[in-house]
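Single chain ahead, written as structure tokens, the form predicted alone.
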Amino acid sequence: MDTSSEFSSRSRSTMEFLRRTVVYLRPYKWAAAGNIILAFFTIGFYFVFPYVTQYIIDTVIGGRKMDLLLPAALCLLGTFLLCEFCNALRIIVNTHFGQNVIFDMRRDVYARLQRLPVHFFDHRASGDLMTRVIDDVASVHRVLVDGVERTATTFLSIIVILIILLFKNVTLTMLALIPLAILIAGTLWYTLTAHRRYRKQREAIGAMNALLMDNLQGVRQIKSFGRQNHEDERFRERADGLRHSTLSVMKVWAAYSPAMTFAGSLGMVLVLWVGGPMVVDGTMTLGGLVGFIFYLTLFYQPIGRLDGLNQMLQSARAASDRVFDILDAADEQQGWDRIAPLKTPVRGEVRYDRVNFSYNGSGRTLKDISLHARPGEMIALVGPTGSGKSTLVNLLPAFYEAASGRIFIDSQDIAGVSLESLRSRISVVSQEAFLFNGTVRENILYGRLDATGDQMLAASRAANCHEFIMSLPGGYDSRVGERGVKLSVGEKQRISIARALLKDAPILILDEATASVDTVTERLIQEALSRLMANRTSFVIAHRLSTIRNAHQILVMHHGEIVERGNHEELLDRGGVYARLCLIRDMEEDDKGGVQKRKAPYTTDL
């Protein structure tokens, strides 16, 4: 099973990246401005250091005015103190500013994920999506917050120091600018080639996290099949892919960054080579040369930061491609005229009118499906695996959109009904009951968040789960573990039934809700389901006769078509596909008067 990312990111230009990400700074423009101003003050105090140093060398030491040494030293100390004080304030403002931005971006990405259609997740690895929400958003946030500040301070520093250098000595300044051509050329080359490498690195991180999440969720299967060594090898391959992509990035950076630093050092050497004789022949003081070199160091530092900014920008661009793939994905309502609420009260009449559906646009999964469920009726769907039973019921809450045909609830076409209104009237109990990693109480109340304690207890008793819940160490406040791992299959199923009872929707979908449980648990679940289905229109997918024998209609499906329909007795007497399924599987029929044997014993599995 491949858990790698199954969709690639569209590459976006730097300008598009900046245009779309800067909107996250607008709500915090004053914090951004304060962050930059404090950074300016921090750098400004650094600018005082070369001037005071030159004064100490030329005036205090050179002029033998030692009485001025202490005030000059205190001035220097005060400069450093003010510099670090402003830097501390900048860090505080930067942290609050940055966390607000990353919160907003993560919230938007998560909200978009929640509103994407179900088919979006069919071919996406959960671990890769998790990486996009956590790691990729963090990478984009760094360039938004730190990048904006560093860019502003870097360019201001370069301009101010360049003016100071020109004022101090034009000849030495021209020499210092010679390496600038090398720095610009190197930056352009790195910018044009880095995005591809960083993108591969982000994809490798997503692929590794996808496998990790998949294996953590399937650890029992791994152990039961003894596949630890196999999974070790699979993880090694993913981790090795990340290692190689990271090495690819760092190998280029290892050559690029020192080369840029060396280019800056070349300018320093040229200044010393020409400035030394100037000091000897008296055209420049020693303090003036030392001060010039200090300012030159401050000039090359922000130029060096441009390399780091470039690296940050390219990494953020690659990450933003993956983030915007989620933000740009069409939500469930896009392109649909879904604005009308479902008319109330909902009676629960459901009609499919010549419905067709295909998952990939080629080959029909459902073919010309028509059915009519009257209010309160139970419709059972039977047939071999892959016959389209689950697909048929998944169209009702609009998890997928029909390719053609129409579906009506109480004569209202659901294609025009808002998803919130539609799904609030439908409850789903699936074969694999999903419980959130919280308490029993939280999982039951998920069906209706504003339900009272008495309403929750009534739903639990009706679902035959109150007794076992009270036997748990914490009762309703017991934690169920990830996906309900601390509970048995039957216990999880009864909690999911309690949740559906609490929702109290007029339409119910049961997808093999009694599968994989023992006989005693099945009886408890059947009793709970009987209460749940009372006065509700129910669509039941089941293999067991005990679940479907009292259905008002049984629809037999094969290759996406309804090949037979009728009640249990009618279909058995007809001797068609349904009857053959019963005979082949050796089904037992449990009638009111006891166990009635037909020509051959019947099993409980269709």
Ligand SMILES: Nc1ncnc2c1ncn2[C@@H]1O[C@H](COP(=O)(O)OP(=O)(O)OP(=O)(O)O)[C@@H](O)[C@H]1O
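Numbering follows the first chain given and starts at 1. For the two forms, the rigid core is made up of the largest set of C-alpha atoms that agree within 1.5 Å on superposition. Note that the structure is predicted; figures quoted are calculated from it, not measured. What changes on going to the form predicted in complex with this ligand:
- For residue 472, a C-alpha deviation of 2 angstroms or more is recorded between the two forms after rigid-core alignment.
- Core-superposed comparison between the two forms: the Cα of residue 48 travels less than 2 Å.
- Annotation for residue 558: C-alpha shift under 2 angstroms between the two forms, rigid core superposed.
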The other form holds:
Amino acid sequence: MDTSSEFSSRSRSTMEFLRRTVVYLRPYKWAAAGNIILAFFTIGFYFVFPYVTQYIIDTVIGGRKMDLLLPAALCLLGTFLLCEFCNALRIIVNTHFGQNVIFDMRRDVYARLQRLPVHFFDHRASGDLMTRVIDDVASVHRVLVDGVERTATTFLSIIVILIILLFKNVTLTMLALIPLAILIAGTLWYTLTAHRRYRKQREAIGAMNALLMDNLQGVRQIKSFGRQNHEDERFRERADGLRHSTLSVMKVWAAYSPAMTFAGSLGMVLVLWVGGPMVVDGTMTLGGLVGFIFYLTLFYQPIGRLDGLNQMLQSARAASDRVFDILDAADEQQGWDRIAPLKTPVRGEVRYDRVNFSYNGSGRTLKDISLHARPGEMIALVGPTGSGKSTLVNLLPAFYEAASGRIFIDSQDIAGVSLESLRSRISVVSQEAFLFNGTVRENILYGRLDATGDQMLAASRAANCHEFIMSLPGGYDSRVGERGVKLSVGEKQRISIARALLKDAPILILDEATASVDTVTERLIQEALSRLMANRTSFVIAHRLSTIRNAHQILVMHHGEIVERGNHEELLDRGGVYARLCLIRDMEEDDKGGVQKRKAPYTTDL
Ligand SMILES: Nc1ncnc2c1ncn2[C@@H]1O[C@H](COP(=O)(O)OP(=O)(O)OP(=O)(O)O)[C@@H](O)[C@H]1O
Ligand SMILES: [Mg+2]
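Please supply the coordinates for the form predicted in complex with this ligand, as a counterpart to the form predicted alone shown previously.
Shown next: the complete complex, the earlier chain at its head.
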């Protein structure tokens, strides 16, 4: 399993991590302060316990003043009550504040994710990105909310108790500090080595979720190929990766954490060893020693907590690398001067001027593409599969950026046009119809959220989907399922055409929009479209010649180049590639007795 490149992220230092995450605390500084203050109170009340205990042992029991026992016990009870009350308040403040921080972070990460260029998603697994938005963000938020509180309370407790201990007995305190050196060395070692392990663990979670998401979407393929066992094995591998990485984190933790606690106990033993004789020779009272030991427990407790804090920090740091990878990725606008809106009204003249493009930087998917679509023209693109037709049209709404050359809409270079303005003027029906998991109505209205009911009906009639929608049990309120699984491909295509028509943009891109509907339905859609396309510039990619016969220009593509151009008659007269394709198609139609075969891709050797 090679998951390294797909799921990895750039490593950032602890300082960078802290500097950048603390930003999220700023809007809630008062809540953070309140949280810390309440935590101080809670701890402060805990400190009273050893003091009162010492008082009961030495003064009440030792001095045989039993009448003081009740007030002392009540005092202790009151302290505990106050302590837990503060604790309850702290939990409430902490939760509110924590949820606000996580909400802000998730919102930012998601907003950024949506504005990343399409090619970012070409190289990432959706399941891994989901893990980053959900798990990794939660891990980072924990360190901000719990971490800040714990750091503050831990350090304050350590200092306060140290002072109390020094006041009580300097010699014993010095002894108690001996294990501190071991604790510091251990913590340092853990901090320096933990990041790598946590990082592996987070990558393993991402890898497992990515596979899970992929397989849930491909469940029909898994079944039809009978690959359940194969997928069991693949999932087992990923889950095992997670098990191993978690075990490796925990193995080290299992050695480190008890070792640190043991070092603390060492101090306790030393204090008893030296303190015992002190009580016997009268330099210290018994209550004094017991009180000292209680305080000592309270001293080692926060020191022990430092390990947990460190564990939380290192885990969050590894998670934050993955979150910042998203936040730091260049957004679609970056590096381009995309500020001008597209000048309105858009006439719809489109010009490509010597455009070159490649997906990976090397090789050329589009070579020297030049074309000129006058307003209202229909431009058809034909050519073998993989010849670059979809790529060519995807450059117009700037899903990808051309490597060289320029694209103009109404003489305005689109490289300088804001994406929002550009995309609002282009309707796209993509090759793979995608519907959101909602109702039919919601999916069509996605084209224009404020469209009236009549406008929506007009669009769905033009796309010839009104009738089938009405025959669904819930009509326009029927749910389409995830990605529209409850509908046939042709139905999905028609709904996506309706959605695009509702958008009512001056430029229309139809990438195999009617490839999966029958010829009769297609003809009906064509008629409606030709009315609608009359004053729009449209780019139509189709394998059926009937769809493109009436196009003003037909561009024949091959290996990323436009090898022929002209209208149907001109290209037939030329007797080139297009004419050959038509000939083959005519023969196919003859074979079928005039009935067109569905989607027969051009595989002709051009
Ligand atoms: N996201 C992508 N990342 C990398 N390469 C891609 C990507 N999309 C397409 N390609 C490659 O670019 C080339 C052109 O693909 P494109 O989708 O434009 O072809 P097409 O003409 O639309 O084919 P079809 O008729 O099958 O839809 C192909 O070789 C394809 O492998
Ligand atoms: Mg395509």
